[in-house]
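The chain that follows stands alone, in the form predicted on its own, written as structure tokens.
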Amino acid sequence: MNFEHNGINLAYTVRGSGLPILLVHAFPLSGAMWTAQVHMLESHYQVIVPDLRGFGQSSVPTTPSTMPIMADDLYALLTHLRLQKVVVVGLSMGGYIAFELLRHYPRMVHALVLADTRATADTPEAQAARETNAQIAETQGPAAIAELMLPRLLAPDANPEVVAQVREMILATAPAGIAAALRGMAVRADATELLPYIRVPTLLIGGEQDVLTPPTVMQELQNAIDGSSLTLVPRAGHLPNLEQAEVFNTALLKFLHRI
């Protein structure tokens, strides 16, 4: 299905019925990364899976895809679907967007799952690295981004089928979409001041072998969010929902049953 907002055509799928679960994907992937979770959830919940602007089947913006802009896209989509409260599940960049939903539309967030993400803003060095990668995407294409990112996204012994799946999603992404998101992430606001005020049920999930947001980062989030719980996934890097789907799904389902 498709929904137009501010000149951008957003592709999304809706499966099942019940408590709405919004799955917000990581960079530089698409909603397809959630396939294993959709299969698990759709028999008991309503699952909404968007392709963020510039990714998957959604159209590509001509300006940076900032986190507030992408949060506005999702708010408009949920309003279009007549949903007032959802469980927000955000992984990596999806977590950055979840923080913006909390900042601007807190009444819409019924519960929160933050996977392999961080609340802090980019350092100047990280911002420079994102700009370098944006230019690589624009000049060399998504294949160059895949080669740069795959070793950091996945555990060293990741299943070759998962590696191939992630590579395929990156290769299917428009260079301009990759660059727009990189520039948007680089200027994102620090969200640490939000953490003590999060009062909705919150689950944190991290890959034990994640080098981008290591377990120490996830533990810091748990310490800052009152009442939150943390699951660390063995033999997984930055994408535990793909690398160890069964473990990720079990943690998610227990959390959803509990709330």
Second form
Amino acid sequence: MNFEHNGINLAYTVRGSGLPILLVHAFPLSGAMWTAQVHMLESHYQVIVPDLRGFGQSSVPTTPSTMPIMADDLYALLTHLRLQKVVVVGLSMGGYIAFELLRHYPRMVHALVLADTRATADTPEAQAARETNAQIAETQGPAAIAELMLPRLLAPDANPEVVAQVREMILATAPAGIAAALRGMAVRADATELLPYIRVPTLLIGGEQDVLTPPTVMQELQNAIDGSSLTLVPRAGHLPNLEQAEVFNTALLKFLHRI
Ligand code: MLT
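Return one more block: the form predicted in complex with D-malate, after the form predicted on its own shown previously.
Zooming out: every chain and molecule, the one shown earlier first.
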């Protein structure tokens, strides 16, 4: 399905019925990364899976995809669907966007699942690297980004099918969508000061072999968010929902049953 907001056509799918769960994907992927979770959830819950602007089937913006803009896209989509409260599940960039939903639309967040993400902003070095990568995307296309990112996204012994699936998602992404999100992530606000105010049930999930947001980062989030719990997924890197879908799903389902 499609929804037009601020000149951007947002593609999304809605499956099942029950407590609504919003699945917010990572960079530079699409809603397709949640396929295994949708299969598990749709018999008990309503699952909403957007392609963020610039990714999947959504249209590509001409300005940076900042985290507040992408959170606003999702708020508009949820309003369009007449949903007042959802469980927000965000992985990596999806987590950055979840923090903006909490900052701007706290009443919309019923519970929170933050996977392989961080609350801190980019350092100047990280910002410079993002600009370099944005220019690589613009001049060399998504294949160059796939080669740069794949070794860091997945554990060294990742299932070749998962590697192929992630590569395919990156290759299908428009260079301008990649560049817009990189420039948006580079200017994201630090969300650390929000953490002590999070009062909704919160589950943290991380890959034990994640080199981008290592277990120590997830542990820091757990220490800062009152009452949160942390599941570390063995034999998974930055994308445990794909690399070890069953372990990820079990942790998610257990949390959803509890809330
Ligand atoms: C992601 O998986 O969404 C990215 O690694 C986030 C980032 O580049 O900070």
